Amino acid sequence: MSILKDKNILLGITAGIAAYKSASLVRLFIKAGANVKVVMTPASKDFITPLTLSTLSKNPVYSSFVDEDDDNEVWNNHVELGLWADYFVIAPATANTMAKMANGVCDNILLATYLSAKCPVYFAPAMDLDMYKHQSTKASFEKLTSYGNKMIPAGTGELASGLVGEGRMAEPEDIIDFVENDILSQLPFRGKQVLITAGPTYEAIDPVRFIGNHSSGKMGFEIARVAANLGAKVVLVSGPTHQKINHNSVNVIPVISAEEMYDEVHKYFKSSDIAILSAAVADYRPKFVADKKIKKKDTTFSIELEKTKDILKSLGDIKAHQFLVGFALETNNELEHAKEKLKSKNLDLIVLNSLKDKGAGFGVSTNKVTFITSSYDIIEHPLKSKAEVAEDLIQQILKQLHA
């Protein structure tokens, strides 16, 4: 999955002979998973039509303040259309609008949505050879980048003058690479391996029996998911469960009971920068597992129980350079339990929550949470869904790391 999914890319057109190339770009930006906004310029209409572009977009396309078309003259907003957009591509940008843009010059719909925009700006130059190596154009790049817009190069070719050298916009596949290799520099969680468990363990009685509990695994789910936003290669241990995740960074290994677990986040612990353990891993197994299914005979029956392994203080007992962070679900005492769990565990973090607070617990799509550091600080947080607990959870996590 593209690290583009779902974000609002807005595209800017220019009057130059490489707008032939935007249709593919957008159905590139779409094919990643982006929405897709396009404004152009008015003189950017006899290259490429905006019939075109919105039939790809499968959105209106900006070319003016107003829509002339339109009896009741809609006001097209400029600051709307960058207030929206999380990143904004201005490809082809030629000489003129790049002259424009690093001077404030504000004569058209994509300049005063650009001097609205405070997203990241990528801007894709393409003009012939001469005008690429004029110190005018040279000056335009400097100021551009230097208010913190990003440039994607120019390639070397054949110019639609005959020319070949520098000034050809960069292909589309190129420009996507170079905007999703940006945004990947910069994400904190980059080069960085996240280990996390999710979901419950299933101890066999028989061969149809099993000790479990009520976890559906969705809080893992989602924490795995925010990491792997922000940019981790993610390794997501989970026992049975009805979640599903589609992310190029998650390796989900799925497993069934605590022994199988152990086994595999202690495979993948050495080589991990952080380990989350979210699962609900079963305390006690029965000692003794039939292998055929036990009939229905006697009015009580037993099973000896014998305790699993203690996988959390495993890792707290031989971590090295790791962010080790636990969860505990607790009815009485909470905090008091806590503390003690993080202390004797070794741990970084403890995530308490409570199946007093109506909302938090297994089975439900929301969360109540407190966060407890290494040196006893705690953080309370009100109900939320779970997916915004796995962002305020990898942000202490963020800040403890650079503290």
Second form
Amino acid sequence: MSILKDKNILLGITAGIAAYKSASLVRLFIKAGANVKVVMTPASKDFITPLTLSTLSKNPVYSSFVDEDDDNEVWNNHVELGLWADYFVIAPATANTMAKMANGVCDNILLATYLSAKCPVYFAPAMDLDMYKHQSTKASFEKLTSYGNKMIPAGTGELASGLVGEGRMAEPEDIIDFVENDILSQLPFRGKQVLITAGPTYEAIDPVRFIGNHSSGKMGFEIARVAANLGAKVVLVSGPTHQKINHNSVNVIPVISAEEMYDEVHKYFKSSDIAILSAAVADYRPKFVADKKIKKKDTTFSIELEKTKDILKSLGDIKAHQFLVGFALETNNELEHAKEKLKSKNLDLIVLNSLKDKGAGFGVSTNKVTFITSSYDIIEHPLKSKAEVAEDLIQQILKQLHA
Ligand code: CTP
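Alt. form predicted in complex with cytidine-5'-triphosphate, vs. the form predicted alone above:
Let us now look at the entire complex, which starts with that chain.
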């Protein structure tokens, strides 16, 4: 899956012959799962039609401050367009547009959007070789990169003039690769392994029965998704669940019992940088597991239970460089109990859910959590979706890691 999936890409097109390649560029961004809008300079419409680009991007194309085809003259809001974009890619970027960008000139909607955009900006120059070599063009490159814009260098090859040399716009595939690699290189969890536990555990009574709980696994899967999207290699050890995740960087390891979860977690802990234990692990399991289905006999029936291993505590006991996060589900004296767990299990952070809070806990898609850090800072959050809670949790971890 591309890092561009679900990202908003604003493609800026200026008046160079390489604009004919913009159609392929839109297609490739769409194929990568991105949402694409196009903003063009008026002159670039001589090279490629807005109709082609709006058809491919499935969005209106902007080339002037007011909608020319509209009798009511709707104003195209360059500020909103700039804010919509997660990434602004200007390809092709002509010498003229780059010189204007470098000097704050703002005489068309593309330039106004550039000045309004707060997102990363990439530009892919395209021009004839002598223009490319000119001192003023070089000065534009320098100024633009000094503002934090990223240049996608032109290639060498046959140019529209018939001359051969530097100035050919990077191929659309290379532009996509450049943007993807650049984004990946900036992700905060790049090169990190995050170990996550999720879901319930089932403790066998006999071949057909077990002791389990209502955990859906949703919280852990959401955390895995957020961590992977931030560049982590995720090992997700999950008890039985209906949750699905389709992400190249998430390795799901299905387990059933607390004992299996313990074994798998210990296989991966040493090589992990962060461990987040969100599973609802059974605290007790049947001491003896019948090898045949137990037949009903007396009016009462008891099962002797024994403690399972506390996976979280076992990690707290051996942790070296790892950042360790636990969950606590409490019904009374919540803060006090959570703080005790934080200390006794040697955690860096604990996520407290109180079952007193409506919308928190098992079987619902929302959660209301309080974070308690190792220095006992208490950060309360309102009721949010589990996806948002996962975002908050990962941001909290990053904050503590960089404190
Ligand atoms: N946990 C674990 N292994 C267990 C039990 C719990 O790793 N055998 C982890 C959970 O994944 C969670 C944290 O410990 O991150 C807290 O679990 P919880 O059941 O709330 O607390 P316990 O320590 O089991 O204490 P109690 O049941 O008495 O509240």
